[in-house]
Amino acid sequence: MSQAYETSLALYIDGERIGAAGRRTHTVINPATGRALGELPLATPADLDRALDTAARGYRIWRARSAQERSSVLAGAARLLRERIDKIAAIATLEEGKTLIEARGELMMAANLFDFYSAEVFRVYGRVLVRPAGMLSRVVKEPVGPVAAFCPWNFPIGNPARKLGAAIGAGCSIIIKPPEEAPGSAIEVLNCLLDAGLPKEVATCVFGVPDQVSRHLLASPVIRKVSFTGSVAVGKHLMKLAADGVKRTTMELGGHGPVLVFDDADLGRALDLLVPHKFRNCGQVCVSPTRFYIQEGIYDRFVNEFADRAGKLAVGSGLEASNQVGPMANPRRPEAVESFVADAVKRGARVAAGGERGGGSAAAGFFFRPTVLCDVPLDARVMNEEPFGPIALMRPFKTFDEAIEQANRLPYGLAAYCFTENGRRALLLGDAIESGMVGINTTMIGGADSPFGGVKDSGHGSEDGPEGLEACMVLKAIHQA
């Protein structure tokens, strides 16, 4: 099945779309074929200065608009996203690789979030303090100011929508830098907001060398808030840059999701949920279940059934409806996964499924087969570094305390999953696991109304829910006599 890449790759600054002519560019690649999709223009320092000036003006315009106007734009953008679902999902699949069904689900998540924020803008409450007669003391929430937002490539629709929706709902202006690998999806999300009536000065979209863009934007006093989704190393780097300007930050960083499966779990249901969740987006998901700790009495059965299911997943172009796993997003990822597998096997792990490149009809694509490694030693690199790929790691455990120790062993704390039919154990697990999000007998840990974020090295602050909106706001106490 062929599909046209129907989007215009351009910077968007102060209402102007700036194309690739006469500029440095980045070639956008289809990861299923290795072929070029288009040329993306990269911003110059002058472009970034213009973006900052636009954001400063946009903030003054937008913060003065009513909640009703902000709500109308977000609700209108949600409607347009749904109307344009086929086009935008195809763009995401072509440039990032995920299957069409996953891309469509991601778009619906983005639309639902815009709808949620369109209502949440009316629920931004302050309070009146008790004071002596003749004095009025109020606590109010205000937009923090212009936001600089940086998005990764793995959710090219959902991540830009999270950052745009929160900032716009709060009354902020925003400069967003989507990923150069998957730019068209974010551009289409922005188009929906603009077509729904967002003033041209409020949202700016730039692309460029990530470190150059971030240093330039964060050095400016115009930017008052930084929102980043990506690796721990880059997040820590951006926090250091933000500290120089005392800028607020929201950081959604890496994960290495533990899964605890106890011997009383409903094994069939656990497998039904975990196998597709592990390999969605070819494992390139920050909340992906990765380190599987299985109670020893059911370990062999679980590993065998998990590996059997993983081996039957159809790998190929995400445009083909029969495929369940698409390619990895760029050539760096198969190389990294291959290195993780080789190291684990060298240290004593056994390959129960996959473990090699392959899939699809085009040899140039960035495919890697769904992989299950069992008996993985704790000193293997993949047990300590986020693999961000289609690898499930299996180890047995004996006791509850041992399982908790292993789940909390790493500095990551983004998402964790547990499966048990014991109600008391479920309560204890929810308390004991160090993670921003915990799924017990479910893999559904996100929602428009639910905070999404981690602890420890996985970051701080939350996106989505009321917390996502409040992250783009500041408190002010006003005392009047």
Contents of the next structure:
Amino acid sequence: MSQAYETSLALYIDGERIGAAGRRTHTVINPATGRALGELPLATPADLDRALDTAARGYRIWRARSAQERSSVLAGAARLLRERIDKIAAIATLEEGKTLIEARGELMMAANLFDFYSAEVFRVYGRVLVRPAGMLSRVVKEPVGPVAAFCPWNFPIGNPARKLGAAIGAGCSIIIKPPEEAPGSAIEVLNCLLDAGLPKEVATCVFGVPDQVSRHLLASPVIRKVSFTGSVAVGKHLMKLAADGVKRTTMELGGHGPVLVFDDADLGRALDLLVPHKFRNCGQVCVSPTRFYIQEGIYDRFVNEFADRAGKLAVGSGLEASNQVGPMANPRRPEAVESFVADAVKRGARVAAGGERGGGSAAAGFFFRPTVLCDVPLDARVMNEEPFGPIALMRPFKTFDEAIEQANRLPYGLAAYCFTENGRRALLLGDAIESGMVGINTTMIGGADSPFGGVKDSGHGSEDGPEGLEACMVLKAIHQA
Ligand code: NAD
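Structure of the form predicted together with nicotinamide-adenine-dinucleotide, please, following the form predicted alone?
Full assembly next; the chain just shown is listed first.
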């Protein structure tokens, strides 16, 4: 199936679309075919200075506007996103690989979030303190200032929407650097906001060499907040750069999601939820379930059934409706997953499904088969580092305490899942797991109204929910006599 890549790759600064002419470029690749989709211009230092100047002006303009105006832009953009779903979802599938159905779901989540923020902007309340007559003390919330936001390639629509929506809702200006590998989706999200009436100075979009862009922007006193989604290593690096300017940070870093399945769980329901959730976006999801700890009485049954279902998933181009799993997003991912599998097998793990590249009709695509490894030793690299790929790791456990110890053994703490029909145990699990988000008998751990974020090395701060808006605001106490 062929599909046109209908987007215009450009930087967007101060209302100007800057194309590839005269600039270094990055070739955007379709991961299902390995073929080029287009040339993306990369920002020069002068472009970045112009972006900073625009963001400073944009902040002055936008913070003075009413909540009604911010709400109307966000609600309008939500409507436009839904109207343009066919076009934008196809762009996301072409540049990132995920199936069209997943891309459409991602777009709907972005639209829902814009709608949520469009209402939430009216509820940014402060406080009036109790003081003697003749004195007024109030605590108000103000936008933090211009935001620099860095997005990863795995949610090319949803992640830019999260960062744009929160900053714009709070009254900030924003410079966004979407991923060079999947840039068109973010450009289209921004277009929806501009077409809904966002002043041209408020949101700026740049691409470049990631480290050069982040160093340049974070060195500027104009930027007051940094929002990053990506790997732990890059997050730590950006936090150090942000510290020099005492800039606030929101860090959505990696995860290594534990799944605890107890022997009283509804196994059919657990499998129905966990198999598609594991292989969504070919496992390239920070909240992906990764380490499956299964109580010993049901271990063999669960592993066999999970592997059987994983082996039957149709792998191929995300544009074809019959496929359930698309390619990985770039050639680095199958390479990394292959090396994780080889290391685990060398240390004694058994391959119950997949374990190799394959799928898709085009030999050049970055496909990897849904993979299940069982009896994986704790010292295998994949049990300790985020695989970010289609690998489910299985290990048996005996007791509740052992399960909790295993779930909490890594420095990550983003998403965790538990399956049990015992209410008391479910309550204790919710309390005992060190994780920003916990799903008990469900894999639905987010929503426009719910904070999304991790603890420990998985980062700090929240996106989505009222907390996402608050993360772009600061407090001021004003005492008046
Ligand atoms: P990477 O660490 O090189 O890059 C991750 C993301 O950070 C990319 O979008 C990249 O453009 C950006 N980035 C890298 N260096 C940067 C810098 N100095 N300043 C600003 N942005 C920078 O790795 P990768 O190969 O692209 O992705 C693989 C790893 O990234 C995965 O193993 C996973 O741990 C992590 N990742 C996490 C998420 C998430 O949702 N938390 C998303 C994508 C990737």
